[in-house]
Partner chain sequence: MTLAKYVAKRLLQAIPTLIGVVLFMFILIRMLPGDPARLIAGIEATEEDVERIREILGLNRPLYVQFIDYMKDVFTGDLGTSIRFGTPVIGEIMERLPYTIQLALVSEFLAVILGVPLGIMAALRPYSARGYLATVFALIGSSMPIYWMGLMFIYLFSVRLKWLPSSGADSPSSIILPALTLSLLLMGNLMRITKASFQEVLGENYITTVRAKGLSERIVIYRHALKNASVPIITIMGIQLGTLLGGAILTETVFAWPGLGTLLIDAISYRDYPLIQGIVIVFATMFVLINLIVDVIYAIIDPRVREQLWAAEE
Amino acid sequence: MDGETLLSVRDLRVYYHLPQGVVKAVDGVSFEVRRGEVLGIAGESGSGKSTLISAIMGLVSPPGRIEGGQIIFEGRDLTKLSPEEYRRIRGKDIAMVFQDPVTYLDPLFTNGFQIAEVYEAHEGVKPKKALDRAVQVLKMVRMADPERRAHSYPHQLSGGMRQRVLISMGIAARPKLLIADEPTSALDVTIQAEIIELLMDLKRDLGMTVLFVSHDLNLLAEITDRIMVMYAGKIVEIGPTREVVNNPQHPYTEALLGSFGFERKKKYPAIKGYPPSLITPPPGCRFHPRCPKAFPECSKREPHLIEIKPGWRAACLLHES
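Chain structure (the form predicted in complex with its partner chain), given for this chain on its own:
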């Protein structure tokens, strides 16, 4: 079964319509996720990672809109589903672990109740009746004293524990695809390692496919099978992790790798300059104002994803000449 395509995104465009203009947050993105793999999505903040994910989850809401493209999951185009059909997939077949454990939990409901709501959504049982199942899931995420934690409220837990609660909600229905959007970037370094190890163990034990989003390419290098790098709403490089990391084919990937490495904890902009406006992106290659290897043509012609080797592509004019 491994290796077959689970999810295929084709020419997806997601725009936010703001008074100042149209933010082209995801602008013609195509890729595939294979059953059983861990695919990493990298890119600075603002490159459109979260928007891409919310499109896959069917959670794009105004001012955002899916302008075009297809999201094919197990042969069905999700963009064509009715809200009710999408609802039945969400949280069951495709589930999500969010970034910030503080704001993604409802402060007024107990942790157990919020986990048990997954069973309400997909099996129609009342959350109060499914609390013991929530406790079981908390055990799976190695929560200490799960019974008590199920009955306590989010604010009574530490950040790491809250992240475990969020993960519990993600895996409660044994999803086929688990999407983790920067699940550790709000946590301490030591807890980060624990959470990542937990996620990888769960992936193995439950046989999930994982989409792991992070701005930290070096972290992705350690845990993913393949890596996809996004810049300003587009894919700039995608390929097997080892190859991409050891021999990056796009100057942006290279810069991202350099910018973390040993200096991971420093907070200054990793790459000189800032990501461009997505309302009026730079002409030609969107990276050219910041690219150390830029040449005159870069501001005139837009690069396309060129195959470097089978399964490894990069969008840089250096490969097109």
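Okay, that's the form predicted in complex with its partner chain, but what's the structure of the form predicted alone?
If you are looking for partners or other molecules, they are not here, because only the chain is given.
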């Protein structure tokens, strides 16, 4: 899938400075997002997914900080922006659908008020008109009885309805880039399917680019154009979804596929052990203590992303030998 680059992340490093040491949550990550595509970001808890998208949104807070690298969005390096400049972009040009509506929706304000704030903050719309527009965006996300739901509070809605409110807040300003952070993980399977279908329809109708973060490779295999797999703060594989899923080139990607029960002719081994400490990661390849294909050199030399085919890269010494 060829297209204009919307977002370019270059050698990004995000570290958390704790009393125990420095957590290198994102450690030298580089990738591009093309306008109009859906890029999936996969990996276990602790792989760096959430820190990466927090950095893109300008939401890394102490003790975390961006130590180096660039986040280029439409030609602007977001890491150079002041907090006020970032606020003008966040929610308007780059927006996010968060994982847990209970955490991110304020119980003291109506659903419509919280959506209307987007229009007031970014477009200077008066409160009454902003509320009218909030009702319209609730209709877009297929909320039942949107007028009544706009005047109700989050606790009066079901989990699926609350997620629709979060999506409404995310798409209200018609962002160019929408980041979806595990948006269905708290929902039952039937509602999950409805929300995913809704997001993909909105992506098409509004012409958005989507970064979809999930640990669920089954889900990413169905909805993404490309998949980026992260492990211990680094990218280990990135490429076209069909290629990566059908013929993974990194042992960690294979292990993730095995963990999610992909039915393929080849049976991938389930992942063993635990993710490493990001304060004192293992030398060489960070996956080697858990890797069934590791050989002595893996503990000594760090692999770099090697091109398998145009647009498809993996970081494994097996490809360097």
